[in-house]
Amino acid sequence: MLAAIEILKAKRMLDCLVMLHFHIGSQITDIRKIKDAIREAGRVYAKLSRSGVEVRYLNLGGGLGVDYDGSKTSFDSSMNYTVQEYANDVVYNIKTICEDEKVPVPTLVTESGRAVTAYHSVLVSNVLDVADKIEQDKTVTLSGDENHVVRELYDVYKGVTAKNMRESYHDALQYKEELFTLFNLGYVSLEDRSKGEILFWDACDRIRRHLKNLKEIPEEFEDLERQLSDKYVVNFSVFQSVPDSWAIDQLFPILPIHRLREKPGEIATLADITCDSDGKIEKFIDLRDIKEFLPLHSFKRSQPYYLAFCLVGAYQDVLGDLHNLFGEAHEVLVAVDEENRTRILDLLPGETCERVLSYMNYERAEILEGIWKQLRKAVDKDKVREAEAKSIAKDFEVALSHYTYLEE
């Protein structure tokens, strides 16, 4: 900075050096770390301005966190300061070294996109399916002919209760290891292997049932409630709508907006519907902690169910990509008035296949045309019929207009 103000002096342009500008990072949530910044920026700009370098204005930068989970405290998804206590800070430490140093207090600025552009977006997206650990509507049939593990983890699942849950669930854990080894020595059949897991998860769940009774939970069934969470698969891609979720581990509010007279009864985790392993979200915002998984109301196929992400209008619309090429969501701009009125202003389309595929060079015509061509041949071969080769035909072309993502 100061090679910078010799260089202007000697060009005598030191007049057009009016703000100072600095930059802590973005998502502060201690703010410790922001009053530290504001009293050196302050003793910088005080020691210019009594050195003749007359600086206007002061630049504090971003850095203004948002509360994502509620919890008002440093932990990186928090914040533990309000926006008035961010202002006050900021104006009374700059107003206090002015003072001190009898130099004129310059006019503030700041540019904290994060805080300012959080909140203006929500992501909605329905559930389109539940994947159980537990096998629903299963049922284990012994014939007499399994494996005595098979054997012995049907009479835990059967001797289950509220007293001899511990001791069944030490059971259940060994007699699932032995089942596995066994297997994998060549012991136990394909078909005693799935009733063997079968009827473990089920001892499991029955366990569970009998832990929703108890005041305080025992620490070796802490893990039980994670496992047995079921995943429902929601109609998005986390690349593309909440990258932060993946990339840095942000935790952005997640709830149902269906049935809220309800008191949800499940436990779930979230998938989305690339086929990347990482598309997926098992942390979720608590309180006091973060929880892995997210209390949600039973699927029902024959009712629509929407889950909103709150709190993704910073960074997540530009960071998003076309991972397995799921492209932009529709998005529906809405305006609230004074007195809490919504009317819808505009709704702006998501991207279609054909406009994801040009982006990657692949253009509608020369798809089209392939297909075509492969169809040819199928039709003068006698693989397909003439009328099937223009039906198929007809619905890549409709395909190619649709959305990338599911639709009814």
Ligand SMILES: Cc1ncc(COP(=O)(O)O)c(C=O)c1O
Given for the second form:
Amino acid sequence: MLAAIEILKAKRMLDCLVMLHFHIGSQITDIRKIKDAIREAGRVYAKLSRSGVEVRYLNLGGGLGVDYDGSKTSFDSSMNYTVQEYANDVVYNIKTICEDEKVPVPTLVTESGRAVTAYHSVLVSNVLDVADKIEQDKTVTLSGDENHVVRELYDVYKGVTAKNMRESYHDALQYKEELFTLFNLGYVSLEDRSKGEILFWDACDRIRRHLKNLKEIPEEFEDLERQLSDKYVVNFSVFQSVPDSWAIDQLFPILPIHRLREKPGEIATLADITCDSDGKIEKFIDLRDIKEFLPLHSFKRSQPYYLAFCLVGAYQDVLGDLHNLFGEAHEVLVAVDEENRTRILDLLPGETCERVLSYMNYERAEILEGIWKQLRKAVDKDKVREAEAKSIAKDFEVALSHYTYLEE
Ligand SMILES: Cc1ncc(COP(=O)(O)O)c(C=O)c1O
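Cool, the form predicted on its own is there; where's the form predicted in complex with the named molecule?
The next block holds the full complex; its first chain is the one shown before.
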């Protein structure tokens, strides 16, 4: 900086130096870091000013945090200060330094990006299904011919009480292991294995019901909770719409926007529709800790059930990528007036399959021609009928102009 001042002086351009700027990084969670930076920058400004450089603006850059998890702590997804405290600290510290150094106070400028934009955008997406659902509605009736392990699991399941749930859990785990070993050695039939597994999960479910009445879940049962949780499949791509959840484990407030008068009875993690095993969300906000599950309502295929991913307005859309070729989602621009009435201003359709494919240098005509060539060959070899080939080609044609996500 001093070298720059020398150059400006030599060129008689020192009056062009009007702003001192710094940026300490994004999502600063601890106010002490901000205070330290302001004090340092304040001193630099004052010393410059005293040396005759007429800097008029002090630009504090960005960094003002967003309290994603609501915990008001210096945890990564939070901040231990408010915007008011930030403003107070900036103004007070700069003013004190200026008075001390007897220089005029500068005009303060900030470039807070995240704190200004995070709130403007919410991703809304529908739950499509519940994957790997453990069938708790299947009842097992014993014929008496089952392997003894199945009988043991049945007794464990029948005998679960609030008092013996720990013992029951240990027994259930042991018998399940035995069941698998015997199956692998060829001593248990497929039917018995299925019965045994259902009984094991039924016993776990009963144990979980008792656990719900405890103030705190003992550590050894945490795994059980995890195993009994459901995986809700949501019509979105983590990599396109909430990439920071995957990249830096950032937490976002996620909640259902349906059935809010009903207590959610399930616990779930979320999976997206990319075929990437990282396309999931398994960490959720919690006031004291990170939650591994999100309380959700039981999913009914006949009813729409949408989730909102809040505070995604800062950086998620720009960071989002085309992983697995899922494009940008539809956007709806909504205005809220002073009486909290909402109005849709505009609707911007999301990207189509052909558009996303064109980013990868595959053009619509070229793809369709390729498909048609293959179909033609198949028709010539009598593998596909002419009408069938036409219908397949048509399906591709239609699909290319559609959205990359699942549509009703
Ligand atoms: C120079 C500069 N100013 C401001 C910002 C905005 O930062 P934030 O969104 O953390 O407020 C950035 C972001 O990296 C930056 O590089």
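Rigid core (definition): largest C-alpha set, two forms, superposition within 1.5 Å. The model shown is predicted, which means the values in this text are computed figures rather than measured ones. Numbering follows the first chain given and starts at 1.
Fitting the two forms on the rigid core leaves the C-alpha of residue 103 displaced by under 2 angstroms between the two forms. After superposing the rigid core, the Cα of residue 159 is displaced by 2 Å or more between the two forms.
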